[in-house]
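Just one chain follows, in the form predicted alone, and it is written as structure tokens.
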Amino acid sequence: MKAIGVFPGKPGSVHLAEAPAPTLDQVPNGRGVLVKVLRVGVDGTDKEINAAEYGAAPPGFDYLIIGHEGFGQVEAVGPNVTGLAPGDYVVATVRRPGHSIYDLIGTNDMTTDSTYYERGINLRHGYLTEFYVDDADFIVKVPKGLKDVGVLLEPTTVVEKGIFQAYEIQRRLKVWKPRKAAVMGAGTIGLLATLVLRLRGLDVTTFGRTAKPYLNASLVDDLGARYVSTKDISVGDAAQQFGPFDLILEATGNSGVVFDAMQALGKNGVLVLTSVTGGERKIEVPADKINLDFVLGNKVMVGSVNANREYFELGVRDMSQAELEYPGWLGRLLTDPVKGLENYQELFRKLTSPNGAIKVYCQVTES
């Protein structure tokens, strides 16, 4: 069976691997689901794993099959699987249980373990392959109406979790009705955040570096949101004009933007951080003022990473609603397909030199 793998710890080791075909009996208690992979999205995580910044192979292997944004079709199910049948379209979650109390109660996306298990990222093979098998508990059914955009579900869950957590935190206020939101970054996550916040009825300002005309800006505009280029106006000035913002989701990959966002946040506001930054950037900030405003304004900043099954199910709901309210919008994010696992070099070329790409993905096979 073909797969795209890396040798963890060896930079630039992405290659076409020959992997053993999975079988249903690999999952105990008759709970296995065998899935034929149709599409797999790639992102900065895959690029960073190939650069040997992190990632580890599963026990017994010297390579890791990458790809955590999978979309496929059920081939077969074990005797104790209900609710799934051959032909169903599905997406598998990414994080697998560890040993902390959070893992034991089913919230493995909130684990406190130092060692974590993520398909396609760390200690578990991913989805850039022809088939995979997993426990039905980690398989989420996708409606046929979303089959052309289902590969966007996993990145959508990043947004779903962040926004859900913001509302959960602000239950402390008894009544919290955010009206104005900002999204920092207009890449895949930023665009999906803009979509989900618009579906919630918020007035949304999305910040990006590139000036119009720009596809990503047009996508923001088509949602009835507002695109602002930081080449034209600073975050602070835009916050004065369009804010203050009750909820900000940061998705730029630039840690410096976090401090701009902190200063744009309104009283009783929540700033959700989703960027994973592994560098050593140092900047100078007005620390006393930021601290004072956070204390006096009852503001919250929270990090959000990975997603559990409930956020995949929320993503299915919102993507279905999006197809009704903004038909065809999600499909416009799928800008750069690469056909076939054997073309992994082209896949990574597009990923590392995006040239305006929004979502790069591998078309593994047709349904």
The other form holds:
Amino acid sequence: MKAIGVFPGKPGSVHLAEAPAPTLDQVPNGRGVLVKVLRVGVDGTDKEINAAEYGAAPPGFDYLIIGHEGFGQVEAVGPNVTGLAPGDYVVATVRRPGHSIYDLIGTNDMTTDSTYYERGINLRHGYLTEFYVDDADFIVKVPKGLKDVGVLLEPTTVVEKGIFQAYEIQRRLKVWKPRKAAVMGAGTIGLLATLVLRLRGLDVTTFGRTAKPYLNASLVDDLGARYVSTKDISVGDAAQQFGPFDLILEATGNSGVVFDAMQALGKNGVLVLTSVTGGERKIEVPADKINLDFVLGNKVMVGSVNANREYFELGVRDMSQAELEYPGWLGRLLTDPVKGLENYQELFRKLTSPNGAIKVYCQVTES
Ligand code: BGC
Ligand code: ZN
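Give me the form predicted in complex with ligand BGC now, not the form predicted alone.
The next block holds the full complex; its first chain is the one shown before.
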């Protein structure tokens, strides 16, 4: 079967690979689910893997099948699988268990291991192929009504985890009633964070670099949130005007913005960091001032990566609510489809020079 692969460690090696078709008996205990892939989204992680900055092939292979934002349809299930049947729409989680105590209790997203096992990223094949098989524990059912937008579930889970963790942490405050939130970045993650925070009833200010008019800014406006271009107004000034921010989610991919966000955070606030920044950038910051405000304001900052099954289930619920509350909004994020695995070059061209694209994805099979 066809697949999109890379040779980890070799920059620009993305290619069409011929991979062995998976079978149900590769999963022990009759718990296998065989999935036909319909759509797979790509993001910065795929770019980094193809640039050989990240990623490893599974044992016994010299290539890695990429793609971790999958969406597919169940083809067959093993004898001990309940709750899933052929024809169901599904999304698989990304990280598989390692060895730390967090993995042992099923919270692989919180592993303290130094090695990650992530499908499509590190040591496990991904979903940019025709079929995959996995244990039912890692397969999440998506309602039929979400079939056109289900490919957005994995990026949504990144946001769900970050925001859920923020609320968990804020239980320290006994009476936390967040009113105002900010989102740094208006790419796919920033937009989805804006959505989830609006669904939680918060007043949301979303920051981006691009000046209006701009599709991403209209998407923010259409959620009843506020788009602010940092070309027009600084983060600090906007915080004066629209803050204090009780919760900030950072998703720009630019580590420097973290320090702007720290300074824009209100007293008792929580700042969630989600940008995976591969570089080695150094910047100068007003360290005394930032530290003082954090101490005097009892502020919290937390990093958040990956997402466990519970956040996929939360994502399904929020995406369903989004379709009722803001009909058609999620679909507008799906700007750049590329038909067929064999068009992997076009997929990567769109990913590396986005030209206004929000979500670039491969339409592997027609549903
Ligand atoms: C994925 C996460 C993953 C992270 C680090 C992100 O692009 O969405 O699932 O944990 O990369 O590899
Ligand atoms: Zn990703």
